[in-house]
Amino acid sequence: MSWGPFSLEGKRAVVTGGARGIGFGIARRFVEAGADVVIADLDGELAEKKAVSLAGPGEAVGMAADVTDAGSGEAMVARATDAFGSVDILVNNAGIYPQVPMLDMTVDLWDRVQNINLKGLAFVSKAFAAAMVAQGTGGKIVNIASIDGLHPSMVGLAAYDASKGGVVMFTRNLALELGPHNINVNAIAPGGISTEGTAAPLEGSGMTEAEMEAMMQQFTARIPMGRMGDPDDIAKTAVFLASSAADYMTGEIMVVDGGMLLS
């Protein structure tokens, strides 16, 4: 199929938090829209599975990576620029959302949520926009931050909702400073997705798997579209985010939620 405006023909991307759910399916899009792809995961050997497990116009290879890492960024910049010979795209994926009601939070959990949802997507960022500014022929960044950086969505969500609304102002910010050099910096906010993660957050809440069914109709209840998203609903808005299609565009958080925000 032709892209046309959106195709990624000739780019060069990194997408941390490749290998599963969001990421993979960005992963997948880009691949058959034609970019090279570099899958970063910090599981390196399914990373290296899933990029062989592409097939398209582009070509995709993995590597291990951890964004909380000083020197993760650069290592990955290395990666694309070995593979490929340059970068123009980075997609800030990588993330957790443990549910722990603050008055049961832990400083460690609290540290770990907002150093690989923010500080992690801060720096790696900071390394790819200096990787791009060296290019001199401009990039796409586009980070994943979540509708709940714009409403909290349940209890529970304390530390994740701080660092995506941090993600939320970081893009903005960043986006000031890096216009200048032809440089686009977007936000993807999704509502509820389903991916092989989805349950994760809830895994030590004390909730029976009843209570947990339960939870997550009552959450699609209150969709307007009546359904879960897909990984691909947000992959699809990321691909347009990274083409020339959005290229007079920064500084912009795009919400796929299905109509959740308006409810």
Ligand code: NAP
The other form holds:
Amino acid sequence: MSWGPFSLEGKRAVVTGGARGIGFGIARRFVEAGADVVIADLDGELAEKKAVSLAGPGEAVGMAADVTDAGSGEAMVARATDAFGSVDILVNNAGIYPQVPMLDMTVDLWDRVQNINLKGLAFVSKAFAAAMVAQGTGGKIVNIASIDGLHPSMVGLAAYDASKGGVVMFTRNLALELGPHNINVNAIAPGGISTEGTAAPLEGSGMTEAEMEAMMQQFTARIPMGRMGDPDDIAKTAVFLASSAADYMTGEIMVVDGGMLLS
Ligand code: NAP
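Alternative state: the form predicted together with this ligand, after the form predicted on its own:
And the full complex, kicking off with our chain again.
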């Protein structure tokens, strides 16, 4: 299959939170488009297992990484350069979305959401930007934000929405800073995507299973295209943003939500 300007052949990528859900969907498409990929995830064993399951033409390896650890970005850069020789693409996908109303929010949970979704993403980006600048060959950074960074979708996501709003503005400012180094920084704002994370019972939400199901039905009814998204809907957009097809695009937030924000 010829990927034309969307080919990632000869590119080396790291996907955070890449062992499951949207992240794994992205890793799968990247390898198919020719990139060599490091799947970095909290669960290192699963990351290795998922890497082995991917069929080329690109190669994939796994590693354990927690984006909140100081130095995790540098460790990911080192893994990519050891395995493949350089690093050209970073996808900041790792994120959590506990649904807890602000009236029940604890400082610990608030900090955890911001530390993973925003601070972790920022300092992993810093490590990759430094490596890309040193390489002098440009690069692509793709941040997985959310439609919730642009418009709230439901009650209980105040901490999450604040973190993803932060990702949106971080993306724009980092694009301003890294443009002169030929590093594109863009974000994808997914709508509701069916993943392991969204299938899991929402811990701390106080909702019963029936209430959860009713909420999901109401949510889906608001999507003009009439269905939840699939990780591959986001993965194909990520291939575009990581490829030469997006060479003149930076600081952009691509909404991929089946029209949800229009409704
Ligand atoms: P998911 O199914 O829960 O998968 C997330 C992956 O990230 C898991 O493998 C998880 O590991 C890993 N992870 C969590 N914390 C991490 C950390 N500190 N360091 C490294 N890896 C970590 O989530 P998803 O639904 O695919 O969502 C992925 C991204 O898309 C998130 O940023 C989310 O906010 C965003 N997003 C999702 C949706 C949606 O509807 N699914 C919509 C908009 C935006 P463990 O499983 O071991 O914890």
